[in-house]
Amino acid sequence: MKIKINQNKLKEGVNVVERISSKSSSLPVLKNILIRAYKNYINLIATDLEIGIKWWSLAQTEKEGEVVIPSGILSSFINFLPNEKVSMSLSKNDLLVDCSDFKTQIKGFTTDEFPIIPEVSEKSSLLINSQDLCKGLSQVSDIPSFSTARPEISGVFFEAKKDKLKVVATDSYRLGEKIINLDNKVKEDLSFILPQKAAKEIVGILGEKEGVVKLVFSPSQVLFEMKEDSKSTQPQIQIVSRVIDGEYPNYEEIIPKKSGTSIILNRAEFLNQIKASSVFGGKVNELKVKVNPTKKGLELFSESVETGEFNSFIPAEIKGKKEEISFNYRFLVDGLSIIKSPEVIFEVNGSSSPGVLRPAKETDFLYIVMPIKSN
């Protein structure tokens, strides 16, 4: 193997595959990094044995070849170097590196035992613009809870039908679901469980990237494969990921069909008080929210035995009757951290039934939370 690359461009690649194995403990292979060079090309790849990446880059290819180098000192070294071009080349199963006046030898191994990514059988695909897909899954990827009784709610859920993509995630307490709109209509329906590792590392690799990505499925795994537009031959960034098996909860069925109380109000003063709120919010984190539409507000109030309690006021437009309900202020801060238009609507209905969280301007969101019920 020989080949050349800017230093600037072999350390994007090295620190994109390097999320997943530097991650790695199970085994040392692991915690490498398979360098392979082709014709005009250098693909980097990485795996966890769950998660799959491989990069790609146009690079000066003089001998083609491929080499595992542990990540963590690739990844270091690489660092150091200035930003002009880096020469890679193989002394039997050492990579010697090559940049201005750095020149090392990196003890590497054969790729006999590097695991395979496997090759992701197309059943069904959709295209979707890279900015879209990140914007989507940031917005509930935190919400999924590891469970080995119920493992379907440990991932985000996606489908898609004609030309839109619902990505949805719950952990039984709140639900996030978010509606993206696809340039073309799917051939056919499309539906998955991606585990949540998958989706941060999928918004943290693609988040900052222009490109648009297509999305192939089969029954077992699942491929994001981005490119630079629908057009190019050549993919920059390969994410494979195992979906979890098994059918997700029929979530629809909670979101209410109708509102008895609808409120619209100031995002950052609701958000604001709630995190006021939570320094009396007592072991349970209870806080209740009364809905006072002859004062035309929200009064919130909680206590603690410890520190003491709480209240406060914020003025609101009101649609409908008098309530009071309590819910987890942690829950009801991440909706309002993950909304982020400057007001929000807050729909009830009734101290037994969900709460509903919407940006006031927009129909592509919502966040749902459970209320804490009374005794």
The other form holds:
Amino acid sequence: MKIKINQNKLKEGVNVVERISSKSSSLPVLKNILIRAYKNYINLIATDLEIGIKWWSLAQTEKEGEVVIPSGILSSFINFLPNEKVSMSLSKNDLLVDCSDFKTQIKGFTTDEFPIIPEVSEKSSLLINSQDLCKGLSQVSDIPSFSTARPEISGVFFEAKKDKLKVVATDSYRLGEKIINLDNKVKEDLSFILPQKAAKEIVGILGEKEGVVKLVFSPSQVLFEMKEDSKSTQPQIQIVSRVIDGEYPNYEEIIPKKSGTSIILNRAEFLNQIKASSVFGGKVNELKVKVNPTKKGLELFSESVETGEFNSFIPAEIKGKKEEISFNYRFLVDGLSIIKSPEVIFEVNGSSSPGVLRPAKETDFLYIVMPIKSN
Amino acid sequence: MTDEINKEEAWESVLSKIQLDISQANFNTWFKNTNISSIEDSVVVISVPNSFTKEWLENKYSKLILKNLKDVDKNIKEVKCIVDNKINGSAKKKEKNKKEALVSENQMELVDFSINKETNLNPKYTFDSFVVGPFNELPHAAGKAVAQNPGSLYNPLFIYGGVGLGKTHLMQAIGNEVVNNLPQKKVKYVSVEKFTSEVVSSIRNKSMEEFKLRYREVDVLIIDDVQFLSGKEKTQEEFFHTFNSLYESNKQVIISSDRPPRAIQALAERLRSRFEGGMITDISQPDLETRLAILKTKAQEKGTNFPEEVYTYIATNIYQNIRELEGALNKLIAHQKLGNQTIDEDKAKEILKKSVSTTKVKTPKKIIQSVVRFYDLKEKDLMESSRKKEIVEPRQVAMYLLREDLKCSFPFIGRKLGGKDHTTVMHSCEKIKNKIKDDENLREEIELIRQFILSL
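Given the form predicted alone above, what does the protein look like in the form predicted together with its partner chain?
Full assembly next; the chain just shown is listed first.
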């Protein structure tokens, strides 16, 4: 193998694939990156056996070849190199890296033991703007919590119908739903559950790029693919993940159909007061919200035996009746932080039904949170 | 023939050899949670937990696997892999859930999505999806009547029958029907287990008043698996009061159990007599035609269809339990989806071999266990030479069943039950035989025990 590539390009690639190569693993080869040089291209590959990432870049290949190199060593070293041409070649299993005044030799391994990333045969696919996808996904990707009892809710649910893609996540206490518009209608409806880790990696890797993501779905794997530009045939990044087997709960049933009391208020102010109340939230994070239509606002109250009491008032536009409901403030903070609009609608339906948060002017996002039983 | 070799054994022998050839880390990564899914002609299909393993086994280890499989059976020519996503769950390592600690116990959960929070009813159970046959005609009719007119007709309605025969389905269907037709009525479905834990927690939190209120304001109370009240005195007492207050104000109570009220051990007399005060109806085992109808309905619900022979095969071979019937069907559907293959009768036989063969056998051990369980005794009680009435009769019943159902010899039965003389056994069998001629209760008890045996 002999190949030349610019340092900043190589660094980009290594940083993309390195995030997935496991830090500790039962299979040592997973701590490595597979580097492959072939005609005009360099290809970097890493996997943790749940997710596989492949990255390509144009490069000047003088001799084809491949090697497996520890990802930690490679990435920390490449970052120190000046932004100049890097030349890499092999001597047995060692990678020789030359860049301006640096000359190094990194111990590597043969590629025999490196896992094969499964190919996803193209059955159904859709195209989506990378920014739309990653912004939407990032709004729900923190919500799931890992559950061995219910693996199906430890991932993000994707459902594409017509020209809409819904991404949904829940941890059984709250639920977020984001609707992303697609430029083209999908040929056939598709749905799958993507593991949370893969969702986060996709946000992290593709979120920095502008372009179109192609999403290819097969019964056990799903592929997210991006090209450098729309003309090239060679993909730049491919992320392959397993999908979680199981049926996602019929979540639409729990979205309250009508709201008993609807409150419109300033998001930043609401968030700020909730955070202030959290100082006195006690162990259970309980925040009491009193909806007071006559005073035209919400009263927030929290207390803890150790720290004291908190009372605040926030003006709001209220349609509905007096209510008193306790929430875990952390869940409200999460919801309000995900919503970006200046004003939010907060809908409540009594002290044992879910509350709903949504941006005031848009209808593409929804956050449902269950109250705490008040004592 | 290839069909003859035992899949588990074959795979174990392959694994034991492969283990020696490759590193421990590799072995654990690639061969964990794999097994042989089918052997057909000369092709062996291995099910693996994910696509990575599939790629790896097919590309790197197929020769090694084939070589070792050939040692087991020379006819094997090819190895294929399929991904079985279901295996994944168990393969997943346990991760500590950091969030768990921050969530207080008062935090309410989004309702288990499909289950209605206030009534606890699962909307999927309806009368429409309830298949009626001679075995459940009466409970079904009673249920329908109660759903239309809760509180006035049969109160309480007591439904009993063996496991997996549709008691819960029927009760939930009644509840759902009431919710749909009479929305102003409050319905509550609760299992005795949940009821018990609510009693315990309200004692602990000193919120007994709230608890009482919560149950006494409902219009239709549905209690599942009431036999578990056995021996729980405080819960029985609470249940008794709840029952009384509902009954007096003409609120409907619907109860299910796996045996009739008088056969529930350690149940307070006052509760028993109240259970018997309304309508008692039993669901027995479905006949062949009904089993066929059930299978077809379920298959339709799941959007698939199988050849007629497949239904007949399942229905003739699995007969004690509707849940098992459904399980067998689900298994076939899974295979159909997984391998994209059509299921014919032979295929069905192959897939269901295990579940069919194990359910059929009655053994002396199972009979004794069932008798012991039914009468709430200990196995050694039967073996002792106690002459207490509550032990003598169960012992005689056990002898009778061993003789009638298994055709055991009298001396053998005597030995099994703590070294009784064969004449004692003969006498006992004769006695029970005569007694069931007039004693309706005993006859029913023995029928239920027989169902127990089959469900073991």
